[in-house]
Every structure is written in C-alpha cells, then in structure tokens.
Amino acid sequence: MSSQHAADALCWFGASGDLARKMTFPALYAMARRGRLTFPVIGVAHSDWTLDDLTDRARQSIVDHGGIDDPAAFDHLVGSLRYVDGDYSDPSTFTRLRHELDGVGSRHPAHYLAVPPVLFAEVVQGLGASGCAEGGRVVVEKPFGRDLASAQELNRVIHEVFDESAVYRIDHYLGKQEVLNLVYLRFANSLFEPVWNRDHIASVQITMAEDFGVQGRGSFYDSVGALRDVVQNHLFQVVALLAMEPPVGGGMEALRDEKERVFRAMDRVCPADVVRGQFDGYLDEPGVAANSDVETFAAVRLNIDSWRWAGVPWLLRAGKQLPEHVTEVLIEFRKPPHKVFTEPQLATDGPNYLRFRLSPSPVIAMGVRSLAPGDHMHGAMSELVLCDDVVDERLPYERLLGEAMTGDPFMFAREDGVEAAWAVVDGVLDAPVAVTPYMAGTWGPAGADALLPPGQHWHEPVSPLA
C-alpha cells in the first residue's frame, strides 16, 4: 500500500531502547520547542513499562542532553505520548495499538521501527495483520540488512504490507545540514559543474575519522565492523551526493533519482581495493571475540563507472582510535598543463583543491596558489574559506522525523540504491581481506597508501583547522 498523505501519527517502536534516548526524545523535545510537534507520540515496546515510565524515560533523555529549558514545550511532549507494552509476537500488542489509533483519529499513521532488524518482519507482519499499516508508511532505521541477500529479503518482507512509496529507510547522515550542503552546493550555482568532472578532477577523498575506540559496544560492533557500519552507507550517501548528475526537472524525487543511479554506476570492489585494519587493543574489548578478524579501520577505492568519473579514483576510509574525530571531503583538481612560471615549489606542492569540513566544526574552503611578497614571481598556497558558520540547530532527527511525518523522501534511501550499494561491496563481505594491526593514535594501516594513485598521498585533515 502506498502512502502519499502527510501522516497523523507517530507509533515508535523500541520507545524504551537505547535510541530512544540517546537521539529520538531530544529530537521529538526540539520539534515541541520549535512548534512542530502537532501529532500524537504513541510508543511501543516489550519492557513491562507504563506511560508513567515512558514520561520519566523522555525526562531523563532530555536532562541528559542539554535540560528542560522550555517547560512548556516538555509538557506538551508529555502530552502527546501515548503507550503500548506488549511482545511484537502477540497479536494483541497490535490490537492495542490499532485502538490508540482509533482513539487519536489516525487515518495514517507512520510507524517508526527502531528496533533491531531481526524483528523488522515481525513488526511488519503485526501491522499488516491488524490493519494497523492500512494508510500508513513504515519509517525503518539502519542497518537495512548486513549484506545484499539480507537487505533483499528485507525489503521483501516490508514490500508484503508496505509499498516503496511507503517506505523510509533512515541513514541519519542525511539528515546533517552539513552533508545536504554538499548537494545544495552543487546546483544553487553555476560555478562548479564547468569543473566538476574527469576532465578537471583527479581524486576525491573522504575521511570519517574517530579518535576512540568501540566505547563498550563491543558486542554490537564485532558484529558488523567499519565497512558495514559506516562505509557502505554513511560514506556512500556522500559519494552519492558528490557524484550524481543534476536532475531533470525539479522537486526532492528528481534528486533522488539521480542519488540512487550513482550506486548503480559504481564498479563492484574487489580485494585489492580495500584495505582493513584493526586497532591495538580491540581484541581486549568486552564482548569482543578473541580471535576476532572484524575491521575497525577500511580504506576503499571507488571506481564510478560513468562519463563524468571514469578515471576518477573515489578513496574513502573510515576508522576507529585514530588521531582526530573529524570527517572531511577532500577533491583534488589536476595540475595546470602548462608551467608559466619556474618556482621550484610548484614541483612539489600539491594541486587546488576543495575541502568540506563535515564534522566537528563545518568548513568549506578552497586551495590555491597566490603570490608572495618580493621580487621574484613565487608564489605559495594559501586556503580560501568560504565558509566557515554554517551552523544548524535542528538535530539530525528532529530533520529525518519531520520529513518522514511530512512524507518528504530525499533524505531516505530507497530500495534500488540500498540494493545496489551492497552490491558494491558484496564481494568483500563474504571473501574479506585479512586485517592488519594498527598503532592508536595513528591513520591506519601504511598498505592504505598503496590504495592511491602514484604521486598522491592521504590528505590528513586536523583539528583547529591547519
């Protein structure tokens, strides 16, 4: 069933977890702020809680994120929130929720599962069966399967009771200011898309780097690693934007077309493309398996298969304990063709380039060449900063909730481009290559280098900005 309507409900599934707390009550406290919470919140969960614990739960979130500075505003969360406690497996959990619905007047809810994805077709079986999904859509958090043949399968459960149409698939990044500025970037002006392609751009990079380690997720992260856990979707998403052609025609969906058909037109990566690595240390995480190969470093090479790209090496990585917590876009233009002048710097000094500073502190900024002072006609880099107070106040899901409320996709992947981007690195999942021992504190293993083209290095991007 298809879902085109904006939805008049909230049923949130897994409202006693841990996202809940940590990301789903501030955000539904700062849409109350911001006057956008005008639906009912009813939550659901197998925890043997009351609405009086939920209440205390959505307290303490909040406290612990900043404080109630707007009574008003947490009064009217307050009441919004409904409750339903029951197990996913028992039919009547549903039938309680259906009377919820019933009682608010909801002709469409949307049902949001943040839940682990093993009870993904559960919970969809149970709306389906109850009536519950009837002109509703499914909002679904990440990880949208583990591989292709899972996310297949999933999709095939959800497509039982919900349509495409109706289907959300949450990948939080895309829900940062900063990320959606990559592509507002792009097509509000005119003075990139001369350039923005093979002809002039000789690499693109994109670092996720963390200075810490699994942070007692042990458990969790020996279970799906750094190509699972951010490459293929949080890094892709930004490939994405970077990467596809402008749209024809207007409107979010024209975008999102073109978003999804750059996962089609990427080459499956093979073992010499990546590059694993694992911390020091982790093998003495709790909840980590002691002879455990997952990775918390990945280096990839990307290979878009088009006539914008072809040629252009995508070099991504993504790990854990290394020197900074930053996560920077580097692209690298060629090198003029022609030497007008004989400074020896021009030798070794790298090319023009374009930086976005996606986190912590967001920057865009430029590299050129400008002369110095004296009477030679030398000159030196120097950084342009365009950029530098892009600052967003709504929270990544105070974003991501509101448009799935108004039925906004953009910033949802769809099932074409969450098929095809496992595809890309299918091969590696099932066949991977061995990981390598990395030092804290330092950028990974040195066979990453080798991911390069000859004459390149990683960009090493710090902070205060260098």
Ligand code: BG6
Second form
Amino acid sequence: MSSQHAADALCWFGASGDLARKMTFPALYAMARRGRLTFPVIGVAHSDWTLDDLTDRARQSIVDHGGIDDPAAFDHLVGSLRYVDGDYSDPSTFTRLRHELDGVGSRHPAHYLAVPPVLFAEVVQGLGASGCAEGGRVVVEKPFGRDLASAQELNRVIHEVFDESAVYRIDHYLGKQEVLNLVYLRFANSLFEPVWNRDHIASVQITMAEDFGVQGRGSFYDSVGALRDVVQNHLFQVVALLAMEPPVGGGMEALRDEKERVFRAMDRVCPADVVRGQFDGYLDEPGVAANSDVETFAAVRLNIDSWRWAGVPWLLRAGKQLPEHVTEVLIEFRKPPHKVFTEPQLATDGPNYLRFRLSPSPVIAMGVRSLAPGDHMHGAMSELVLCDDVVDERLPYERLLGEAMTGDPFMFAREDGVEAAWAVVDGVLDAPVAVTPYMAGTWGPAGADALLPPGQHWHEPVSPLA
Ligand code: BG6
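Swap state to the form predicted together with the named molecule from the form predicted alone:
Now the complete complex, all chains and molecules, led by this one.
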C-alpha cells in the first residue's frame, strides 16, 4: 500500500505509555493550538483503560508540560480522542479499531507505533490481517532494530503489509529545526558549497553531551547503550545532512536520496575507531545489570569514502553525565597555506571554524582571526555569530507527526539508509571494545583523544546555561 495523500485519522498504539505522556500529548495539544489537529486520534493500548482514562492522561501530561493555556485547544484535543483497549495479539482488538475507523469515516489512517519494539511485528501483522492497514501508512518509533539483522527483519515484516512509501521511521533529531537548518543553510546559500569539501575542511567534530544519567530508564538503556541509543541514529543523521551532496532534481525525495547515500559511503567502523566509557555509578542505577559493560559514552571516528570527504575525519562523541548539556557541531577549516604574518600565535591558535550549536539554544558562529589594536600586525580569534537564539517553538514531535499525517517523507529515515547506518556500526556492537570507566562530570575516558588526528583536541562546547 502506498501513501501519497494526507492521512485522515491517527491510530496511536501505546497511548497509555511513557512516550505518550512526555512527547505525544504535548505535540497533539500544540497542533490543536495552531489549528492543525484536523483529524481524529484513536488511542490504542492494553491497559484496561477507558476514554476517560485517556482524557485524564492527556490533561495530566499537558499540565506537566507547561499547563493548559488554551482551554479551547484542549477541549478540541479531547473531542478528537477515541480509545480502543485490547491485547495486540487478539484479532478482536483490530476489529474494534476497524470499527472506530469506519465510525470516523477514515480511508487513509496513519498507524503510529509508540510501543516497545518487540511488539512492532505483532501490531503490523494485526493491522494487515484486519484490513486496518488498507489505504494507510505506518509511523514507527525508534529504535528501529538493534543491529543490521534485526533492522532487516523488521523491514521485511513491515513490507509484508506496507509499501516503503507508506513507512515513516521516526528519528526525532530530524524533527528539530536546528538540525534541518544544517541542510537548509548549505543549499539555500552559495557561500558554503565552494568550501564544503576535503580541500578546505580539515575535520568535523560532533559532541552530544548530557549532564544527567539514565533518568530512571536504566533497564531500557542497559539493553542499548550510547552507540545504539544516539550515535547510529541521531548523530549519524546529523552527519548525513552535513555530508550529503546537493540533490539532483527537485522535491524532498531527491534531498532524501542524497542523505541516504551518505550512509552507504561510510566505511564500516572497526574497534580502533571506537572508545566506549561508562560513568562511575551507572551500575547502581535501578534496572542496570550488576556486571553491565554497556557504554554510557561513545566516541567514534568515521570515514566517508567519497570524492568530497576522503581523508577528512568525522569525530563523534556522545555521553551521559558529562559536564554540560549541549549538542554542537564544529567544522574546522584548513590553515592558510602561506604565512604572510609572523606572529607566533598564528602557529598555535586553531584555524577558522564553523560552529553549529544544535541545543539547548541554537547558535551558528564562524571563528575568524582579525587584527587586534597595537603596533604589530597581530590578531586574535573572534566569532561572527550568524544567528543566535532563534528558537522555533514547534516541538520535534509536533513537526514529525504533522509531516507523517501530510505525507512528506523527508524527515523520516528510509529503509536503505537505516540498514546502511546499522551496517556501519554492526561490527562494534556485539563484539565491542572494552568499556573504560569515567567520573561523572568529566568529558569521558581520556582514551577518546587517541581517535583525533595528531595535535587536535576535542572541542569542549559550553552550555549557555552554565
Ligand atoms: C533519545 C535517547 O533518543 O534522545 C535519550 O533515547 C537521549 O537517551 C535523547 O537523552 C536526547 O534527545 P534530545 O532531543 O534531548 O537531544
């Protein structure tokens, strides 16, 4: 089944769950406030709930996320809700869903799978067998598989019921305005493209630092670790947007074609390209195995095997319990090829750079040298801040659910890209590099420095809230 048209109902599996409370209800409420909640929302869960319970959960969730500042929008959200309770292994659950869909006159439902990954296949098969999938699409939550083989298997199961054009795989980083801006900046300006290659760029660093631990998600986190949780998906998507070629032809699918190609161009990561760390105290977290060697920090050196990027190291690191909560990209340019000025600082100071802070508040800055006052031709590095604190108040989930309903696939991961991204890290997931402990509040194991080219250090982004 292919989907080119807008969906006319949202069937939301896992409506009683944690993600629903934290992300989905606030996103639906935000849509209602903007007049974009124009479809019925049918919650599905196996919780022995009624519609009243779902409504209570909606109220609680929105109160917890800033409050109900627009009662009419909240009433509209509540008026859009329907509910089906049942076991996903019981065909009658899907019969009742079909009945609800008929009741609201839906012919093109979007089925949003906000359920644990072990249930994905069961729900998809239930949708297929009951006819609920007909004319519809499926929106699949992260994580999409836990390695290459499981992602391939999941794709196979989904494709028995839904055509690839009807599959929307969520990576919430693709719903972030600051992340999408990377690709917008590149291709809506002529300034960047001439220098966006190995001749001018020396290295790219991406740091995703969190100054907190696993926040009660110990048992989930202990089954994934940093590589699976954020590197293979969120950070790789950022890399792809930065590294992709300009699209040929128009349209968002052309843009997505180029993005997905980057994953295929990435060399497979080998143990020498990875450093894994675990913060002291992780083993005491509820839900974490006493002898767990799951990493809460990962640093990875990537090589993109293409004409544009050959020889440019892509250096990624992500970790919990680091000193800051900040995600930042640093693109370092090559030094000037010829010494015109003799000031000693020129040799030791870093080169020009572009810095994209993606969160918590976006910054785009360019590091340049300029002449300092005084008798000598000596200068200093300073930053040209291109854009600061331009925050789009739309939540990533509001954007993503909106795009999935409209039927625009650009912000979603595609089958080939997801599998290629898993293939890149597959060799270091289950035969992993030993994990090194690090103290909470530090930048992870010192061994991560060994991934850098000689003379380089990890850029330490500073959160504006610090
Ligand atoms: C999630 C991970 O996908 O992304 C979390 O499971 C992580 O562990 C989160 O904290 C980070 O997202 P954001 O939007 O806060 O950077």
